[in-house]
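Taking the form predicted on its own, here's one chain by itself in structure tokens.
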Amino acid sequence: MPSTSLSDRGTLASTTPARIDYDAYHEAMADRYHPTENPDGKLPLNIAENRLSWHELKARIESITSEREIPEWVAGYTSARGALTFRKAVARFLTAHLTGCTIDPDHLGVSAGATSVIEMTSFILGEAGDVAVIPAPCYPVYRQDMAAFAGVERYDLVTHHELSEIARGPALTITHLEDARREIQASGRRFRMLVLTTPDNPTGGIYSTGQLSEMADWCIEREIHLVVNEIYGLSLIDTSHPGIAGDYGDVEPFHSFANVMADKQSDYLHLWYALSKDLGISGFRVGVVHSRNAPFIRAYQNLNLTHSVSNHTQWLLSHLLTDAEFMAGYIARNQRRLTNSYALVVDCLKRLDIAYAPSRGSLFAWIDLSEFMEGDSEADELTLWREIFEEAGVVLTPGPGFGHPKRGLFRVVYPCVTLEELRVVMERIETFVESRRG
């Protein structure tokens, strides 16, 4: 009798958690904080969700569904890479609010969430055993998203050690890329993709237009696909806020990679986006890829049926995204809420003299708690992470999985709770820090 009824792939999946902090998240949700009913309850800040503005979108979505009749096309099949009506709506939204340059709906593919877009892109561009280079620290689940079906391997490219080295933004250079290429080639593998996230997860750093253009030229010359993930492209921090303005020098504003793509017109440049983070609707499962590579788009059309977005969701969001006045106001108000929450976190970190990477965008603060570790191993880091959970009742995202060698770095997802709850979180962290130092 076989020891398992599953394939080797299935057995591996059944025994490998997607993330090491998921159990703690569910444990915290079972004992969730409430100011009066459960004041000693837990507060999870480890899942990348923005809950600050859902009440606005909820009201607008309810209005759309109550005022409009569902069209007939919603009940049948449509284009596997997204109904043309929806792709036109997405293109208009991106053009108006994210890219600043015209997006052609024929250059778009739509899938059920960012994970599906990453998976599809990796499957179409890479062979099993090819390598995707990603500057560290980076989103932990890139590894599974690229490897589970496509078999593309993740390479964590370390560009710095201390947070002070990225105070002005990502430290990636052409020298880093050349070193990585030599190492990958020496191992007999192919450097197939370079993946950049801007604003970055977890540091909140933003790549300048000059950096993106330089990286694009380097990749095009070597026939390496450059994919830029702008899933947090509208989740920007107001760096003029008085509580955080001193963290920034003369910073270049965010510019979408779509402009570099329009300028260079290359088959080796691609853009990822999703509605999950900027709109705070992860559960709607809508991811987008933008590419001028015609064979890539045809392949996406032919393979994407299993990753298609519900037609009802496409119809509903078409109306939401093309409400230009509402969306412009929503984005501005959401950025104000994000900035206020981020400033609250930074105020506490400054009082406690805890190092952090100044964020320009995203939903995260990337902080250094290494002084509270007993040693310098991954086990020591996870012990500290668990102690913060058990003693302070706060779940952070621990460093293992982000691909960076420095131990004691943690990700704080500050907009997944209300501003009032965030105050409680920071009070608890302050108590924890002071007790350890005392």
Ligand SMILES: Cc1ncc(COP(=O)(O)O)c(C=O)c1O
Contents of the next structure:
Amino acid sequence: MPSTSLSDRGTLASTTPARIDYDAYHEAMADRYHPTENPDGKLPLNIAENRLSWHELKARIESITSEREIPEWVAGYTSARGALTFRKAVARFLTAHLTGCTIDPDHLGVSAGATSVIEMTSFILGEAGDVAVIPAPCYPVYRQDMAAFAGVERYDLVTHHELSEIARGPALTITHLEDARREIQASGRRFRMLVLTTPDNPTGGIYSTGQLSEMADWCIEREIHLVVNEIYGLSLIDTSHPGIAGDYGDVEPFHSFANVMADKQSDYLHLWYALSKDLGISGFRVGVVHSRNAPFIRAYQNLNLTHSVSNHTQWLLSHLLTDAEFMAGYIARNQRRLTNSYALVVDCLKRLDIAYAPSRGSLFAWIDLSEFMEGDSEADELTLWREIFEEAGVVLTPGPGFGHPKRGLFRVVYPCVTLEELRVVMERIETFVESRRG
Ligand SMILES: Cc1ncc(COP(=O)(O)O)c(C=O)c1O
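Got the form predicted on its own; could you also share the form predicted together with this ligand?
Full assembly next; the chain just shown is listed first.
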């Protein structure tokens, strides 16, 4: 480690970028596409944001703030894990729209985004050096959120190699978990947490209730914490859309893990949620943990001050979230927009015969461009990623960091641009593919 004025941790942080694709994102934003003013401009599709429905929420939020006086409590301290008023609003929202089963505000903690919730949960449940098992590929930033403060190490559990193996959903089985447990124990460490994301980032896969229940029993028996991240739980794709219906067959609808938790009543089961993706308000920084583990919630209460959400945001969003009729309409319209954009991507991928994992939800298409790589290394993948940026002006999220060994897989964040812009993106990708094959 080079000698600096910082701690070793600080020095490591100063030399470890949060993501390898941020620079390309900023480069693209500085020369962003506009249909008339910059038609050859760049289109970044690498950051997980949904921009399709903000106009609706913006209008609603503006009317909430213009019609109401700010109450007294907003200016002072409140409960560090979220004001009771807000936790009640979140509980009502989750019950009505995500879980179907009743959520108790006493079983909730609220922090500044899912990132904070992940960090807090890892800190409270794990010792430094403990292991969190995550089926690969998965959200790259888990690594940092779990390790930076809590010291919990990520273990990427490989369950498949080709996309065709996850066409019907996540491939994770108990055998995979047993194998991972043996390997972790053999290395002298402890398998402390299993983290599942459903719908998944980046594959869009959904775990069935049967799978979740089986994993929960396995974890409870071994005193391993099972945490399910449903941050994309309302960003669902309509699998009956005629352009994509052929990809699915008979699919079980999404069911929140909260139902399994209600059933099993265990201290080892927890749920993460956030408003960042389903409501497209990542900048508001609101994440939620739901747990029936009373000491966990007490620890959360005592530690969360560094991660709390501004009272003004809590007050404002209490009014938004409890407007059940507006929220139900918003969620349905948002899902229609997501589905239309996703179907546009799939239509192009099918024409080009590019493999993808059929998505049930999330903001992503996970696609296989490995045929365009020169070799099979991470460097070859990053070269291809840069070539797509330079030749097509499109930034995708590259595979390194997702923890999967197959090279040449890329994530397309299709709702971070308008449908019209997405058409331009897919035309450019088509031109790139044809020129490479041609
Ligand atoms: C699976 C997953 N968890 C957590 C996060 C972080 O969310 P937040 O912005 O609420 O911190 C993301 C963001 O992309 C994500 O995809």
